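Single chain ahead, written as structure tokens, the form predicted on its own.
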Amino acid sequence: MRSFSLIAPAKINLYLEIIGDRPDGYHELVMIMQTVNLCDRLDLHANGTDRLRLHCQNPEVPLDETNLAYKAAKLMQQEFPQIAANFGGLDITIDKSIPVAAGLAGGSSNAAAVLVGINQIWSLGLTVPELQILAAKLGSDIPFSISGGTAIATGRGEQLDSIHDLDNLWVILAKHRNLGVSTPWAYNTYKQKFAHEYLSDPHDVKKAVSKVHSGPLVKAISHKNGVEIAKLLHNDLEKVVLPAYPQVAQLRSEFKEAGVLGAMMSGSGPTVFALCESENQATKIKEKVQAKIADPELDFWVTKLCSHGILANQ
């Protein structure tokens, strides 16, 4: 096999709770993560050289070793040096649909696709759990991006427990092109303001994680109850991002006033998502909010929740 094409979906957080500090410098998290059917396409081609080369039509995407897709390919070369030497370098072409720096794990999803694609091209035969162990070396969202669907993520986000897949709801995504939120800033600011609430005892941390596993949101997801899910959306980072970024707060407020099931910032932002019961409802509300805010820098996408992670592009 000389080439492979893959679909890499974006993700949103239906739940994000910061429960403590970790010895490795990350935060102890409990999240419920969900893939959505807004996807990048990646094409991997053996290029007959010993080089890794990235290509992307979006000028915002770095095409050097800072790109997570490049880091994923480099990691595979380091983990399997003999096989890498036999197969040579790769051209990795990213057809970008997921907005950049949006809190939608686009870069993580691209990295996950590279791991899956190289596993196929090099005939490594790695299982999903084995790929996820490699993925955790690169970033917290990448293990989830491989498997996708609906999952509870704990630790720094790399420990995953799949739950009932949620694919019956539609979602509007909205992001200001001229707005970015630094993820380290969001977490550090949260820590400055709320560190006194952090749990330090391992037993208390375990209890908090268990509470989410058996909690009402997981139950609502298992019943695919969109109204209940919307009521239970939660993101701790909204406490620091919304006051500092009024455009994000306004977008969330306008969605709620327009009659969506529920709306929330995804991850550290600045993307806001709104859950809807149907494509028709999502399209109408998108048009309503778009007309009300009337900002040429504001982009919208209407898509659906999905039950998959990285897929071969048929």
The other form holds:
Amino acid sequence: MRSFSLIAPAKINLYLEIIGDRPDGYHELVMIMQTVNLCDRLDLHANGTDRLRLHCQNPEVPLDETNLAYKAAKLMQQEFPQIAANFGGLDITIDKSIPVAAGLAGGSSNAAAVLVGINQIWSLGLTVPELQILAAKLGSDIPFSISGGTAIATGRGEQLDSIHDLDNLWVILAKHRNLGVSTPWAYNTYKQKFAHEYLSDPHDVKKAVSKVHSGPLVKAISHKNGVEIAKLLHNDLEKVVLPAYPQVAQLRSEFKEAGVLGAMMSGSGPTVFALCESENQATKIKEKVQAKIADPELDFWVTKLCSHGILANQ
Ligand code: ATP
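Would you mind generating the form predicted in complex with ligand ATP now that we have the form predicted on its own?
Every component of the complex follows; first up is the chain already shown.
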């Protein structure tokens, strides 16, 4: 096999709690991650040359070694040098649907797809947990992007526990086109304001994590209870991003006023997601909020939560 095509879904955070900081400079987190059916497509082709080439029509996506998809291919070449030498380089084409720098882990999902795709093309036979160990070397969200669905992520986000998949709800995603929030800025600002609340005793950290594991949101997810889930959505980063970005705060409150089950910023933003019971409700509310805010630079997507991560594109 010389070519492989993959589907790479975006993610939202149903829950994001910052528990403390870590000696490696990352934050200690407990999150509930969820993939959504807004997907990039990646086509990988072993080109028989010694070159690694990226192709993407979206000008916001870097086409050099800073691209996470490129980094993933490089990592595989370093981990499996002899097999890499047999197959030569790769052409990787990214068909972008996930907005860039949106808090939807678009880059992470692209990297995850490259790991899964190279595993196929080179017939490496790596299991999902083995791929996730490699993924954690590239970025905290990438192990989750491989398996997707609904999962509790702890540590810096790379340690995963699968929970009941939640695929019955619809979601509206909305993002101001030219608005970007820097993830390092969001975490650093949070640290400046809230470091006094951080837990440092490993015992306390463990307790905070198990509180989420056995808590009401995980129960509501296992019962697929949209109303309860929506009440329990939480994102600590909203405390610093919403005051600094009033457009994001406005979007969130317009969704709530329009009658969604619940609305929240995803990751470090600026995307806001709104949970709905049905496609019909999501479409109607999207139109209502779009008309109310009337900003041509505000983009919307209506999609569904999904129970998969990276998939072969059949
Ligand atoms: P996260 O939620 O993991 O912080 P994000 O969804 O906010 O990520 P990305 O779409 O992954 O953000 O993009 C963040 C930055 O990473 C972009 O500004 C872009 O320059 C860079 N980048 C590197 N590789 C990619 C890629 N494959 N797709 C999109 N952006 C990429």
